[in-house]
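First, one chain by itself: the form predicted alone, in structure tokens.
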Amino acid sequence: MNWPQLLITVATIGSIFGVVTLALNLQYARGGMINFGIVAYFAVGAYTYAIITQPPPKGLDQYAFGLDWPWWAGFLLAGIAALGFAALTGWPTLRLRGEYLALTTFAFAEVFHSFLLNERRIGNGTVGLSNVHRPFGDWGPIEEKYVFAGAAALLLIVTLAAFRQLLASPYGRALDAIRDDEVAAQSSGKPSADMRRQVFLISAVPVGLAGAVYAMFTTLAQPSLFTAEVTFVVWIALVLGGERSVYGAMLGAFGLVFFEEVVRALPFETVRSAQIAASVEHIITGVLFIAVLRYQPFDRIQRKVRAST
């Protein structure tokens, strides 16, 4: 096993991972949001990235958009585009509460899914966008792959930083107030709604940034890489970390990814024994994720809610 390789690895991708963890942790814990399609997001995110850098359409290509600009205004344009994308898919959903708003987020991401599997003009279909723009290469002696994983930590540490500035604020103070009372916060003047909305609103930007780092990472843009199972690994990773530390967020997808990481590392004698030990991940993180909706209190969001209808 090349465990340097493999840190480098579990650096980057648990860097982006925790920089999604992050945002769900100030949807959930803050805003009391359950929210089980943010990989529609991470997806916004890395597409919008992709169609900005690529070149436009040539021989068998489908795709009917490829802009060519330079990766910073794709990387830029991936938090706007996740931050319009949650403006339009909030405006229906923010109305509903509780296991509602999950299935109801859960039914956007699959529709989004779908949509990128069948309209070939924009996303390329099934083979989706590769080749995608990697605009970080070797500077002097550091290889590419350190430059950026750096790349992909400075975007956690800003997103962190931003986030704890923001909850430390008079503004997420009212967060708290309308999470452990909303009757009380409302009495006091405090807009649940609006502020519930701009949080949803403003927890967007950084997951579509964090897809387009993605995007950057895996030189490809592609629906299989977006599937319901993102989602599930990033609730998985909240609650092992705890959903009221930032820090413990971002702990559980470094360690989650981690796991993963390894699982995949380990060298295997036959394709059959690999398999397997695919399958046995998959299994570990689906009883993971039966755990969380064992044991993690969505009843306790679910009470406040009711208490204050």
The other form holds:
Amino acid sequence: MNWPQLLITVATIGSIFGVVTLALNLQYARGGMINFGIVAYFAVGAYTYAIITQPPPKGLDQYAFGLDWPWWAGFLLAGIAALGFAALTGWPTLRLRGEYLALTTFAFAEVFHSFLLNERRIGNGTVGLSNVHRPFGDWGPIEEKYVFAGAAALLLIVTLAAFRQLLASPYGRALDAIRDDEVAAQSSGKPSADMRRQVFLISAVPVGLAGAVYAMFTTLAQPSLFTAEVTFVVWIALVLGGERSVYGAMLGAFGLVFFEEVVRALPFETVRSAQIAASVEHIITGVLFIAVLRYQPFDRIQRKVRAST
Amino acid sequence: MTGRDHARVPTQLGSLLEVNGVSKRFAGIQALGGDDGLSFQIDRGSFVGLIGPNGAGKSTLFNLLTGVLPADAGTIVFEGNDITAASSHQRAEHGIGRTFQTPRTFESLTVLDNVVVGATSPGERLRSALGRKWRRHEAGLVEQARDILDQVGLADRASEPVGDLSGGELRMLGVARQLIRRPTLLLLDEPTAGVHPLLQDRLADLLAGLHRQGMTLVVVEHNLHFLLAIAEHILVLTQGRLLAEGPPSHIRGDPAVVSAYLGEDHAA
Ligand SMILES: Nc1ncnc2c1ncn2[C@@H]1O[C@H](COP(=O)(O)OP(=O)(O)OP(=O)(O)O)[C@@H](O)[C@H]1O
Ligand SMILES: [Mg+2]
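Could the form predicted together with the partner chain be given as well, to go with the form predicted alone?
Expanding to the full complex; the earlier chain stays at the top.
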């Protein structure tokens, strides 16, 4: 097994999914919103980046738009597009709570996914947009893959710092109050609906940016990369890592990506055994998920830490 | 800064709150307001007691005044502004504070933060939250909160999780959270229920002090011994209607009130 290569991949993909997990943590653990369509915001970021940076269509290309703008424009617009998509989807759904919000966000993501599958002019249908522009080459002696891992990690760190600052402020305290008891929070002057909408919108931005980085890394924006499975993987990472803390959420993302990459990198003699390993991976993830839900180890650890201080 | 010792002197006398023809039904059953609704006024700087049997509509009235529930009909005017359509948090910002009959707390926050969160900090706006300016203000809020916790007898519980508090302590915490807001009008729903008599006396002193500083108070109580001693005006509600109103001495002697609510032993 090629460990350095594997670790670099885990660092890159783990950072990208770590960003999405952090956003989910903000929405769910602090904002009390269940978003089961998070993959759609991720996909919006990836597609936006691809469309903004790819060359205009020529020859046999089926897609209709390609702006050929620089990577940073695509990156920034990916965040803005995700914000816009959150505004669009949040407006009708955020009045809903709990499982109703979960269902509608899930439905939104599914609709968006089938839009991507069927609309050739925007995203080239099932084939998707390939040859997405990869901005960072080798930096002198530093190979491209390290530059990439560094860029992804930087996005994660900046997201983490911004979220931490936000949550440690009176804004975060007001969010906690609203999640704990909305009526009482309103009676203390907290505009709960507005704040919830804000959280929904701002947390979509890093998800869009992560989507852009993901498209750069894979050089693809393809419907098959943005299925509901992505949403579930991120949710599992969040629950595995302990939804209460931002570090737990990140740890869950890295742990899960690491686990997947290791299984993927195992040398198998036959295709059959690789298939079996893939299913076993899913089973183990599922069992871990149930175990964490059942025994809540992170809550216990947190309580112990708190009790000892 | 909103200094706590800065006494609020009533700037103008007259009515602070006007309730005009307000009514509320639950599943077709009239909970508040008779045929033409409930109407009354609360004078600025007054200390009003709101009494009535169980199910009379006292808590429902608080819910309508604070926008927790929408009124079916009627208007509510506060400080000259029609707030009937205002949301709950807007009314709080306008200066209406309240506690709940069943104490409501923020369980993930400490006792201290449960009080601090009652104030509207500048750091609660998204833009300032990412800056640092709120920190200075925050220190002042924490100091105020500690001071208030001291007044309600919870000073040494400040850093505990709120889940550790007893029922009576939670009730005092609810009052404390409103005090940091310095509301113009404070609505308290059964503040003494389950509270030890010694602490009740302390609460009475506290409320009397707020009243002296100019705060307008409306207190729902079944503990008439407590209420009639401190309130200067009593509203009696039965079945959603105003049965009587007047000073405590007048209410004690009103035969309709006595038969409907107080019972014979209070008649003396
Ligand atoms: N949210 C609600 N849904 C349905 N019915 C309600 C609701 N709130 C109050 N009611 C009904 O309205 C009536 C008035 O209730 P309310 O709680 O205002 O009485 P109260 O005067 O506060 O009584 P108590 O002294 O017992 O607290 C009761 O019959 C009650 O069952
Ligand atoms: Mg009541």
